[in-house]
Structures are given as C-alpha cells and as structure tokens.
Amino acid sequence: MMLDQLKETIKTALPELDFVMGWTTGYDPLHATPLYMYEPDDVDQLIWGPLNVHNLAVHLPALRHKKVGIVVKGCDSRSVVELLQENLIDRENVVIFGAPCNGVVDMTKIRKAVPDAHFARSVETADNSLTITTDKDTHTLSLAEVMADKCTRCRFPNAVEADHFVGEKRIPAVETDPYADLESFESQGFAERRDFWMAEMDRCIRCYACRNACPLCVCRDHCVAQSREPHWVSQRDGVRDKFMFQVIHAIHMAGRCTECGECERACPMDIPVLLLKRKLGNVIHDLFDYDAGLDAEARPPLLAFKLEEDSIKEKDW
C-alpha cells in the first residue's frame, strides 16, 4: 500500500532530519491538518488522500536553518521549486517526499453537497469517491463532484522534484492549461467584469488569509497592505482599497505563482482571487513561454533583465 511505503520511507530518513511535515486528521474527520513528525510514532499518524488540501511549502522559508522533510503533492512541489529558484530555502536542507495525487477536495463544494458536513462523524475515501457519515445520514460523493477546480486542470499530479517518490505516477488530467475559466470571464464586457470584482471585493473582510496561505507571498512584515512608509494602501474598509491590495498581490505573484490555489482555498468568503493570479500567469506564459515552479535552475522572467526580451520587440513599436 502506497501510504505504508510512504511512512516507511519517512521513518528511514527521519534520523537525519529535524522533522518531516505531512498531514493528519484534524479536529474532525473531514479536515486534515499539518502534522510535524519528530519520532517514528508520529509518522503512524500520517494520512494521504483528497483531504490533504494545505500546501505545506508555506512553512519552509521560516524553517530555512533546519533540515526538514516535506511531503508534497504535485502542486506543492512546484511551490518548493519556486522557493528554491528565489533562494528562499536551501536545497541541501530540504528533503522532498512525493507521491501521486488524485486531486483534493474543495470544502465549499462539500458544504453545499452535504449541509450537515460540520457534524461529520467519519469519512472514507477511495480513488474516485468520498463517503461522509454525519449524525443524520451517510453521503457518498464522487471526487469529481467535490474536487477543487485547480485539480480539474492539473498538469502535474506527480511531484516535479522529489528525493523520494512513492507509488505509481499518475497521468495528468490535461497536457496544457486550457485557461477556459479565464477565457469565459474575459468574454464579458468591461462593465460586467468591473461590477463582478467590485461585488466580490465588497465581501472581502481583509483578513489576509489569502496572503498568509500563499507559499510565495513572503514580504510578511513588510507587506504593502500594512506598511506606513510608503503608505500605498490604507486600512479603510472600502472596495477600492481592498481591490488595490488584491491587484498588487497578483502583480507580485506574476511569473511566480504556481497556481496551487491556497489563496482561494483559505479565503473565508470564497472570493475567486486565483482568477487574478491566473490572468497574470497567462500573460507571463504568452510573453515568456514560462510556467512557474518547474525548474529549480530556471530564473523567473520578472527576476531577470534583458535589454530586449525575445517576445517584446520594443524597438519595433
């Protein structure tokens, strides 16, 4: 069984590490939570499956001076690669344990399908389904029904970089990102798109969960949203200020965002902020033929400088 192999692999490597990060069952059987494995007994609590929604790479920069292991899905591994590219972590201090991912769930979709999901008593997962037993009933959902949108367009179900890979590699859901969601949104007129974002930003509570969950949003105490010098964004609760922060966040992530979707998953208001990052990612892809988080040796295009970019012919304008 793949999970058993993964546990044995971690136990073998654990003596050389400070600890290994993975997932375990959280405050109820439906919510996984990060697991820090220091001892072999800790490893026995590890779980693997569609409930492992968090991207644990967000913790790596703060652990830079420790030698740690991390269990990754394909999207998580892209974040690790991007952190390596930006010299925010040291490769020799990180041991990557990868396994094939069949997709993770979207808790918002589950809550819509199972209104009493907050009272889940047990959850059984299979390759293509999820069975949730609550106080009132038992619900069997297809994984496709409640899968996170990012997983439906996943090109990297296997870790793109791993020291230890366990299990049989999966075939990607798609070969190229169709950006169908983006195309559909942009087919609307300007007024419709503006009204959409104004309505979405009006719901934002400025909790910054989107920022805090992002593995590549590393400004932290120097974040433009809270800085007083320069004071780019006020703390007023207006739509313009909230949208200003999201636009700045998206631009900061241009060419760096691996589209792991943590910003959107962490949003308590279900605001589709990943759409902004995907727009910038699409622009970067078209301009530089570049996708973030695939090659630890590559340099993100906006972190490099050329007198003239191959795809931007300024002298011809």
The other form holds:
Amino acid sequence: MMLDQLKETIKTALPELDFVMGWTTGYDPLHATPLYMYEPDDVDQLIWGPLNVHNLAVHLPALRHKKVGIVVKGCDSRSVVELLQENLIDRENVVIFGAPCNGVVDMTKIRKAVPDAHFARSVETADNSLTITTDKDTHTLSLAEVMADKCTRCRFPNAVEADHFVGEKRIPAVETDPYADLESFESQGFAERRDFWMAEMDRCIRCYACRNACPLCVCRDHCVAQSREPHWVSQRDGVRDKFMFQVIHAIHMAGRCTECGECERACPMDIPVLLLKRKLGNVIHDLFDYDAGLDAEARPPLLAFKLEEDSIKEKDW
Amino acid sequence: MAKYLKNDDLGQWLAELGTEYKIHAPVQEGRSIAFRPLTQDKILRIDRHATIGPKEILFPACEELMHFSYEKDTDNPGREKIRVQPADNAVPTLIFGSRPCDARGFDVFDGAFTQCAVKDNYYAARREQAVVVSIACTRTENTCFCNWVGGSPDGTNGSDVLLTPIQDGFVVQPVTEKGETLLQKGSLLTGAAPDQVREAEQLRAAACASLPEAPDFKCMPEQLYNLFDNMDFWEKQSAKCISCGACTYLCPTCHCFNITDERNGNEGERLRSWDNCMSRQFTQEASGHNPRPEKAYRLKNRVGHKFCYFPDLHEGHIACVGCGRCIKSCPVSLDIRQVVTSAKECHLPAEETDNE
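With the form predicted alone already on screen, would you show the form predicted together with the partner chain?
Let's see the whole complex now, leading with the same chain.
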C-alpha cells in the first residue's frame, strides 16, 4: 500500500535528518494537522489523503539551519520549487517526499454540505467519497462535491520535484488552468465587484493568517502592514486599510504565487482572497507565458529585468 | 423567576428592546457568523457558535482614544499648541446571543481592565452600559472545553440573562439585577411553566454531561513556571504554528493592545488596536532586542498568560474560557488543550537534592 511504502521510505531517510514534516489526524477525525516526525515511531502516525490540506512548505525558510524532510502534494512541491528559485532554502538541506494526490477537501464546502461538521465523530475516506458521522447522523459526500477548487483545476497532482516519489503517478485531469471562475467574477460591473470586496474585506480581523500561511510571504517579521517606520499602512480597521493590505500582498505575489490557496484556507473569517492572486496569476501568465514554481532554475518574471519584454512592446506605444 | 419567550416572538422582543439599546447579535456575514448591530436586513444566527465572539463590542479591534490637532501658537510662533479631544463612544448596548463561554470572557476583561490598579475608562464605560443576554449551549462541539477551565455550557458568569432554547421557544432567566430590570421591559415574556423549566434543566444537564472529563489544572501555574526555560518543550509544541494572530484575535479573553498615532497633516487620532503575542512586534524593543524572538517563545507567552501568569494575579482564574475558537480556526489545527495537557504531564528531571 502506498502509505506504508511512504512510511518505510521516510523511516529509511530519517536517521540523516533532523525531522520530516507530514500530516496526522488532528483534534477531531475531520481535521488533519501537521506532524513532525523525529523518531521512527512518529512515522506510524502519518496519514495520506484528502484531509491533508496544509502546505508544509511554509515552514521551510525558517528551518534553513536544519536538514529536514517534507512530504508534499503536487501543489506543495511548487512552493518548494519557488523557494529554491528565490534562494530562500537550500536544496541540499531539504529532502522531498512526494506521492500522487487525488485532491484535498475544502472545509468551507464541507461545512456548507454538513452544517454539523463540528460535531464529527468519525470520518471514512474512500477514493471518491467521504463519509462523515456526527453525533446525530451520517453524511456521504462525493469528493468532487467538497474538493478544494484548486484541485478541480490541478495540473500537477504529482510532485514536480522530489527525492523520493512513492506510488503510481497520476495523469492530470486538466492541461491548462481554466480561469472560468475569474471570468465569471469579472463579467460583473465595476461597482458590483467593488461592493463584493468591500463586504468581504469588512470582516477581516487583520490577524494576518493569510500572510503567515503563505509559503512565499517571506518578509513576515518585517511586514509592511505592521512597520512603524516607515508607516505605510495605518492601524485603522476600516475596510480600505484591510483591502490595501490584501492588494499589497497580492502584488508582492505576482509571478511567484503558485495559487496553493493557503491564504484563503487559513482565513478564519472565510474571505475568498485567493481570487485576487488568481487575477494576478492570470495576468502574469498572459504577459510572460510563465507559471510559478515549476522550474527551480527559472527566474520569476518580476524578479528579473529585461530591457524589453517579449510581450510588452513599450517602444510601440 | 424564569420567563418564557416563544420563538416567533424573538424578533419582536428584540425590536422592542432596540428602542432603548443598540443591539449586537450574531448574524450571517458571507461565509462567517459575526456579531453586528442588528438591522432588518441581517439574518440572525443563534443555532451555532459564531465564528468570532462578541468581544469587539466592548473591546473594539480598533478604537479612537482621542482626536488631536496642532495649531500655531500666535503668541509664540516658534511653538505649536496641541488640542486633544478624548473619545467617548459608550452607548446603552445589548449583546444578544453570546454563549456562556463568550460572556465569561468579559469576566476576564473585567479583571484586567476594571479591577486592577489602573482602571481602563474606555472599557469600563462600555461595560457599564452593556447588558449581556447569553444562550446556553445544548450541544457541544468537538472543540468545546469550557468545563476544563471552570465554565460550563450553561454557565452564567459575565451574563445578565441566560436563555435556554427548548421546544418552540426559550426559557429566560435573569442572572443579575441588570438582567432583572431588562426582563421587566417588553410585553412578550410570559411566566415559564414548571415543565418548560424542567425541560430546560434537562437539556442543559445533558450538554454538561456530553463534555469530556475535565483535567485538574490547579497545578498549571507551578508546572508552567517549571517549564519556563525548557525551550526544547516549547519548540516542539510550537513547531507547526505559523505565528499568525488568528487564535488571539478570536479569543474571548485575549486583551493585549497596541497604541498608534495616525496623523494626517495637523490632525490625527490616537488609536488603540488589538495586538497579539504571536506577532514579532509584540515585544520588540526600541534597542532591537526582542525577548520573544521566535514562535516558541510566543506560544509559551500565550499559554503562560492564560494558564499561569493571569491565574497567579487573579486568584487562580484561568484566562481561557474553552470556547475552542483558537483550535477550530487555527490554520494548522494547533490544539491548546493538547499543549496544556502535555505541559501538565511533562515530567521534569527531579531537582538534585543536597543530602550532605
């Protein structure tokens, strides 16, 4: 079985490493949580499946002084690649364990389908479904119904970079990113779009979970949002200031964001902030024909300077 | 004496109270539930725990403490005069639909803001004018642990009135004098029948019984002081933490704040906004030194404050109400119950005794 193989591979590599990061069952059967495997016994707690929502690459830059292993889904591996590209981690200090991913769940969709999800007593996962038993009843959901949107358009279910790949590689269901969600949002008028963002951002509590969950938000401790000198963003809690931060965040991610969706998943107030990054990802794709996090040797377009970009004909203006 | 309110009359009851109080209640907002001023267009959601509790009503995420302006001193052109206008925003407020854990959070705020050597006038003024109407929990979530920290699904600390949802309505019980006064208002409350009171009691008892057994945390202050320098313990506990502030901002008891002057030209406001111990700036000193340089130190501070330093200062009261939001909304599902339990069970090397 693939999970057993993965466990064996990790156990074999563990003596050379400080620890390996993976996932285990969290505070209830519906929630996985990151697992740090220091000893072979810890590896037995490892789980693999649709509940492993977290992108563990977020921890790598702070662990640069250690030699660590990381278990990745395809999307997580793109964050690792992006970190390598930006020289924020060292390839020789990271051992990447990959396995084929069938997609992960979106807890917001689960809560919508099963409002009683916070009373889950047991969860069984099969290839294409999820059965949640609460204190009152049992619900079987198809995985397609509750899968994170990023998984429905996933082009890289297998790690794009791995030292150890366990299991049979999956064939991606789509070849190019379908930006239908973005098109549908943008078909609305300006006022509607503005009202949407004002209403959504209004409940932001400025906790910065979106920022801290982002594997590529690496200024973290010296963030523009909290810096006093210079004082770029005010501490007022009006929707304008909250939105201002999201825009700064999104622009800093342009051409670097792999759309892993951790910003949106981490938001305790369920604000759909990934949409902003999708927009910029789409612009970068159109302008530079570039997708982030696929090639460790490539340079993100906004981190490079070319006198004239192939698709931006300044001299023709 | 217990009263009864029909489900169908709830809206009307709140509308009547709304003539006297500004009512804040949990409403659906996008994909979350938050406490907002209750208006006709809002959908009241009291069937489950709100995503964020009512703490910001009495302790706003950001509030203006004063407005200031500079102007030239005409008698002495080399100097500027500063005019300061303190803010006073307290109005009669009714907090409707908090849970017993949420309301108990106000008890912790009272300890910190009104019962210490320095009284916080801004908080005190709002607290004075607030009436808290809570709803007892008849079903407990996986993240609920109010009974571990001295509360219960039908606890009344911090509330003025307690509602218990029964078939077709609520049993309404006053807790404080403020609550008694509130229940004399409005025309829709009737006396509760004995079988309605009994039904409410049974539902509350069942909710209390459904919670897992509570560990004894009396030893926690001592145990946490013993663990203070054990950074190996704190590094392992905090390994998966991403050092965001979601847990602190959603916490009904976290009350640390920051003060910033926001000035535009000659005018500005002094703001107080929520701070959080997960943030690097929390204890960053002007010298550049930071006594809590990494997330392990920060998590130690958060757990220490709730289960050690605060109880030490406030007669053993734990500064956690067990609402579970820090667990439920944590991006990595870090479970404070597990951290505290691990701290409790952590066997420290026995101190060497000098037998000579």
